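Presented as structure tokens, the chain that follows is alone, the form predicted on its own.
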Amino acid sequence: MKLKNKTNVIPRVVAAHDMSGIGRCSLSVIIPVLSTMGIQVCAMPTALLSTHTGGFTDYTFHDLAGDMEGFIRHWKSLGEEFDCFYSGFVGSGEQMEIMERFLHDFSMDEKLIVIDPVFADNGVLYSAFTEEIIGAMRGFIRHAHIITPNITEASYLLGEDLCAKSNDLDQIKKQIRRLADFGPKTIVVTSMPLEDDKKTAIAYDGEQDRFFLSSSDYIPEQYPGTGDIFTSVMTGALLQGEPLAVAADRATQFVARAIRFTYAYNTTPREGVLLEKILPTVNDPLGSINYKII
């Protein structure tokens, strides 16, 4: 996709999550993939959290929708300008309405929107979510330029479950093609299980009606917050001014870099990745370019 008028000398990204004491995920691993990237990180925390969700009970929740209307109004204040919009885990509608304000007020329709619907893995919503949010997630998505969600993300903004698992091409497609009618042009699937013993990303782009697959080898452990990662990467990527197949083979070549150097660690999975280690080969030159077209 091309991107409209840069602002900035270096470019600035609204990135609105959560924030979590522990765990390698949301903010704590968005603000230094994108500055390490060349892009100025300027967080909009959705909600406080001790640990993330995922693998953690018992956790501190305290969301922060007040909080966000003084940053719009702050902002504001001082004429702010961004280049791009990324929005991840919304703790809830009112959070969503807040941020469509933000869009409108800073005329982010001529820049980059990028949502990560944020909200379930594995079949099933994350434990801080209800049925309600997918409602409101489906309204809220029409705003993005891109939207990336994960297959269980998918389906259940689908309301179906999405076809990876048939291998039937077609038909993921078709309703891939679906997933933009509610208003993002372009759709980024991840966790796809199309090929044995690997994690495939679909991505398509609907103003040219064409769609790129990029796989990695599958390890055996699941790792939280490598979405938050690959979608880092990608719109870093792309403000960088790499086309859309290349930015999204970035994004999964790095994740599965990622998660190849932390499982021969045998760390604890809920920690997320060691990005603390792999974080400087980020902006490193593709050694291939893994996409395919299909």
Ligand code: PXL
Given for the second form:
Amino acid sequence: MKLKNKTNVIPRVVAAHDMSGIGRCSLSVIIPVLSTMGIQVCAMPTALLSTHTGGFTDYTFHDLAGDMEGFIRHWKSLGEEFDCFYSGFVGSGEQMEIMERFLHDFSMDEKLIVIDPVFADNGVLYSAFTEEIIGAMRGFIRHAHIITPNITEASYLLGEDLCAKSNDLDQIKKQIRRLADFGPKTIVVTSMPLEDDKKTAIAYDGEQDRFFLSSSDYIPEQYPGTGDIFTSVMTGALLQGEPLAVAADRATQFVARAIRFTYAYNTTPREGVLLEKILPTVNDPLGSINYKII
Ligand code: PXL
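Now show me the form predicted together with the named molecule; what you just gave was the form predicted on its own.
So here's everything in the complex, that chain up top.
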């Protein structure tokens, strides 16, 4: 993980994600979370959807690959500089090539590159993708310093099931080290069911070969967009200067709080978590930090 050569007074993140009108995911949650954490988001929309793809049908989908090229040309001509590149839901293989060009043209390897390989959950690919996304994502993540797959995405990337029981910790560590062999030195795997009544994230710092584990109570409901919120909080905390273990733990605790809060309102899950109500707590003091070392 790198946090060097900070360029801007307010750290600036290029966020290359889709904009979905309904459902609180991707740019609709990334921008408010990072802004509230004191980070400027420069949005590079990858696609425009009427809703996200989880739990909705008949959504519109407009690929913005051509516009992304225009953004890069224009930003380059303006001499803009960025402290972090963060991508998630990608609309096509072509978009990955465009983003790779961005990383090169803006020397992002010297800054921070966070790729959330968004393509699957609960053991299956999202409806917008075919198996081709797996190989393409393996190639794309080699540019990242940090990746944040959920357990399903991590398993697809590995080509085998990631162990997920607390008595398999040695095996889990081996598998996560293998993910780091793809290129990114920092790996954060989310949504791991290590214990029946918990959801766990494991953060691996490959430069120091250290593992950190953050858990939260399991709540029996799933809300789309929580992965985007997790990676946004973690990235924001890293850009605030916090170390990986703290950043991943803050993300875990914030998402857990958002889910617990939302569950009480019994809203339609596909609408996502009630971010507007819970967002002010994203900068809560660090009193509740309680990651474990494994
Ligand atoms: O939160 C991930 C995500 C982002 N963007 C779109 C999605 C999803 C998950 O379903 O459909 C369009």
